[in-house]
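A single chain comes next, written as structure tokens; it is the form predicted on its own.
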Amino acid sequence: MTPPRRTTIDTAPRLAPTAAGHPHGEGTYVEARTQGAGSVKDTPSVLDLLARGRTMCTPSLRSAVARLAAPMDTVGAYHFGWIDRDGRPAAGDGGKAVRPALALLSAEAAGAPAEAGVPGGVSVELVHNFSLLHDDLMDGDETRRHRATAWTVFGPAQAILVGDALATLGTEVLLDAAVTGGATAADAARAVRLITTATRKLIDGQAMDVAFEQRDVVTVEECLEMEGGKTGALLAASAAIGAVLAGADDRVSDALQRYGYHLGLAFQAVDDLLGIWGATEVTGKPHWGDLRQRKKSLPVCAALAEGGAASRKLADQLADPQGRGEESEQVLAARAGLIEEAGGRAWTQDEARRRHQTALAALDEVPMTDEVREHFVALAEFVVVRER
């Protein structure tokens, strides 16, 4: 079995261009280098596994929102962006379909063809879609992926419809693949308990992060434990999901999963970095939005830990109920400023780092082509290697 090629990762912050009036910078990623390669920005092979991704699995996803009844099927397809807010089609931005790529290599790690995770990768992607659409309206958001949120174009009540009828056609495409998919009934039923899994503790994550959002403080513990299932959790099933439908054993799914949980808190991880410093014209995300709602995102929970100064003071400004959710940009900023200096920022590029570690090490535990590992390892580094 060959092990996967090792990766080190530089931890010093990466800015996009300052942008005028926020002196501490917009944009941030955590770097990511394969030994004797370029950075993986230059692998082609990653978009390609993007792509195969959605060209793979977006005819099964439309097919399946398609099933929905008016008018939830147009607000689907308009949150996926197949149209605009009048019904007419467009080519928008539907997500970088992370998930997806992993449900299908999951399938090829297992032995199979790429087109026995399909099922999988389209289930992963109406469950993830279920949490943005409730994510937007719970948070405010108006804006994703460079356009109006769903709840403010149809209404809130849609979006909570749209989003619930998602999560069940993430069980119902797992259970159509023992029909029409070629799974046996009992590796469909083995994916169904997998996504359930996922879907309840996204859900839990969520509960958890809400209900942070009215503490002045939360422990960086706390705060992994939140984000390992608002983002883990369904990173890890999209890992294993693929393999569990063609058949792995028990041994071959914990592995992977492991990766996928791993990957999932390295993304949540560099997810925080950009919703402090990510700059919205490449994000697509509101600027400042985590500051604005006073999020307790690793950065913020790993600068309150620290206990200097600019803890303390950043400790204060979150305690202090007045102006909450309508500070200026300017104090936002000086915000981002005092998590920095707490050392919020560079602790949170380190533990990008050591998860995206973790999930590489998990591979060793799986047999599988050389071609295969290598795609898992450039996947991984894709996650912490972005700038939205």
Contents of the next structure:
2 protein chains.
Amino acid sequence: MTPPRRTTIDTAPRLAPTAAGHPHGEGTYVEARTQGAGSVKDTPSVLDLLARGRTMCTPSLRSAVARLAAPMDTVGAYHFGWIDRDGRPAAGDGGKAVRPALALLSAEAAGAPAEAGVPGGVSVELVHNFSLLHDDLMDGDETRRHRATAWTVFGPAQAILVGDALATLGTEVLLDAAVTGGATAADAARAVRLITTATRKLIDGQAMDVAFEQRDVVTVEECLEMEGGKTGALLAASAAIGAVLAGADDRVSDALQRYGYHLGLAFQAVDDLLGIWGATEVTGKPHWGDLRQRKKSLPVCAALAEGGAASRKLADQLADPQGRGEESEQVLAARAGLIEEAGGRAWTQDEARRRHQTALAALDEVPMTDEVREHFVALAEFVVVRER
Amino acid sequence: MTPPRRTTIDTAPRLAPTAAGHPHGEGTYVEARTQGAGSVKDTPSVLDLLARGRTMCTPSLRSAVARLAAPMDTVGAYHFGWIDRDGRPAAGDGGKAVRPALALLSAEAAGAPAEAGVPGGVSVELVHNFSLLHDDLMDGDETRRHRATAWTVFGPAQAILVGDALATLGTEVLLDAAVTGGATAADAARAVRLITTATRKLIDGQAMDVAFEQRDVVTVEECLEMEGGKTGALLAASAAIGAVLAGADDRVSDALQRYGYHLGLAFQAVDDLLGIWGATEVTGKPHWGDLRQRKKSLPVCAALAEGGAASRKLADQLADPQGRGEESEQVLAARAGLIEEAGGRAWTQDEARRRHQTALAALDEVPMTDEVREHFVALAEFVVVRER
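Would you mind generating the form predicted in complex with another copy of the chain now that we have the form predicted on its own?
Everything in the complex follows now, all chains and molecules, and the chain you saw is the first one.
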């Protein structure tokens, strides 16, 4: 049982840029813990953006899920947190819904009202949750958002079926946007292309992740490609889909996709750092979770690529089948030390900063109001700067 | 381990219309066995049609599967029968490929060359194989087309991932058709709508099938709805997608979809009869396969709906948890007798005939050359008239 990280970005801040508030992210990353909890900025405007995304997209999302044949409608509603396992209405945690928030902003970036992005927000959220349902089953994860995963409650067949259905609905809602007059047929078709390409990259990324589990060494490039697929592709689509539905040209769409893609890689770099050095909520001590699973995350790949003494010692340890999954706290702490000594931690911190900056730079290529730009910047900080 | 039936129509003839050769299927269905093997007609033209579909669609199909990230490309190639489990090229049995053959005919029905239907043929074959990969895993089926199913060779995660990827490719190849100039963007978008709707109905049908396993009674209407989803929806899309890509109007598309839909239900009715009374290749005796699994297939649902003495006795037996899956040949033969006594066998035979006739009647609404019409009629007979 592992914490649901890789494919979700719904966690709280930890790393913070010191040059707070600078819209182009020139600040260097330091650990939030050294600045105290006060450095964490869940600015009201970000929470408003997320709430707006949920409020505007959830009705369409619920009516899409309600279209499914029984009992898939129930399984879907459970997965999204709308009902509990006994079918009673629940004010569940369906995640922060960063993707719908991005899709609405994306429409505004093209000069359209946020409403124009709603089918896009619903689509990316459907595809995101398709991947969660299937990934949880494949990875054997038993909890997500503090609840039992759908496959543990309703069985593997339902998790497969409902995942399949959500992916299909993700295309249907975009085609419907053309029928109901919210978008032209041509723009809806472009949005379908966007989500279809992203979905296939998402699947490619998950396939690479599964394949890496069988290998002792993964290159940094391979790791970035995997994370670009698993996390970058759908965030890229989320950031562009509202603009595409609103008729924006390819130049605008490409720039917004770059913002989302690099934001995804920045998120993932931070997530990988937290996977090793993140502290548990209870003890405040590192849990070494990814090291326990010998996950080939970015800090590990970067450390293995360095080639010095610590790097070679790390490689030997990871190739040794003995003790796998049963290492003591002490052994894992020493291994984390090797990764740090080989530069894996510092490289990944730099990578997070680089990707965050690249994401923000992409925004400069799109003419948009200052307010919309500030919202994109605030959302990026919210996504990248997390505590655990 | 059950024989792979429900979602495949790749089996040999058994039931034959007596008024052989009449293009509108006025013949009544009798069991082929009473007429001897000579009544089975694998006409050369049907085999040519199937070969043409495979020859024209396989290159695009292979290049689509080759796009997948490793090892999904290998898993996909194994599933389609292009390589064996060790990666060596194989002249495998990838199925008869009825759906691609229909898609090419469909383009011709709209007055276009068969080539115009190729992206449609590739798309429906990808979606069909997505459903096979996932269904085999969900149903625990260990063989398909006389080979070990993909999930038994490569594990459940790969079967889930490759299924997901094939479904996504099914949309991508249609969008590509607009880019490469094979179809207008508007027609490609209509084809995407067609395949997306069919995919969701397919998933709904499989979900109903899975749900029915937990129930003692299923109505005839529910059974038909399930089979319409699992088998009718994708055959409907196959019969219309070539015409849609070639710019046919909705009237033509609707009529061709009706042909495919009712053809699917006719196939399924025959399949359900064979599931109970079909003889094994080795012994020539009925294997009672569906009765052993207490499958709520059409003959069973129809018998349960009849309400007489035999019907009530059957209902009691199916509701009795005792002996489930361990009934003797004698008990199963007696149960088959009850179904026949309650009219379930005769009703299903009539249903197959009705659906076959309705399918052929739909062709009358579409102006097409006599040759194309004859090919549709021959394919229908090939699909419906099977031996085991």
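Rigid core here is just the name for the largest C-alpha set that superposes within 1.5 Å across the two forms. It should be emphasised that the depicted structure is a prediction, and the values quoted were computed from it without experimental measurement. Positions refer to the first chain, counted from 1.
With the core superposed, residue 324 shows a C-alpha displacement of at least 2 Å between these two forms. Fitting the two forms on the rigid core leaves the C-alpha of residue 270 displaced by at least 2 angstroms between these two forms.
Taking 2 Å as the criterion, residue 258 does not count as shifted between these two forms: its C-alpha moves by less than this amount when the rigid core is aligned.
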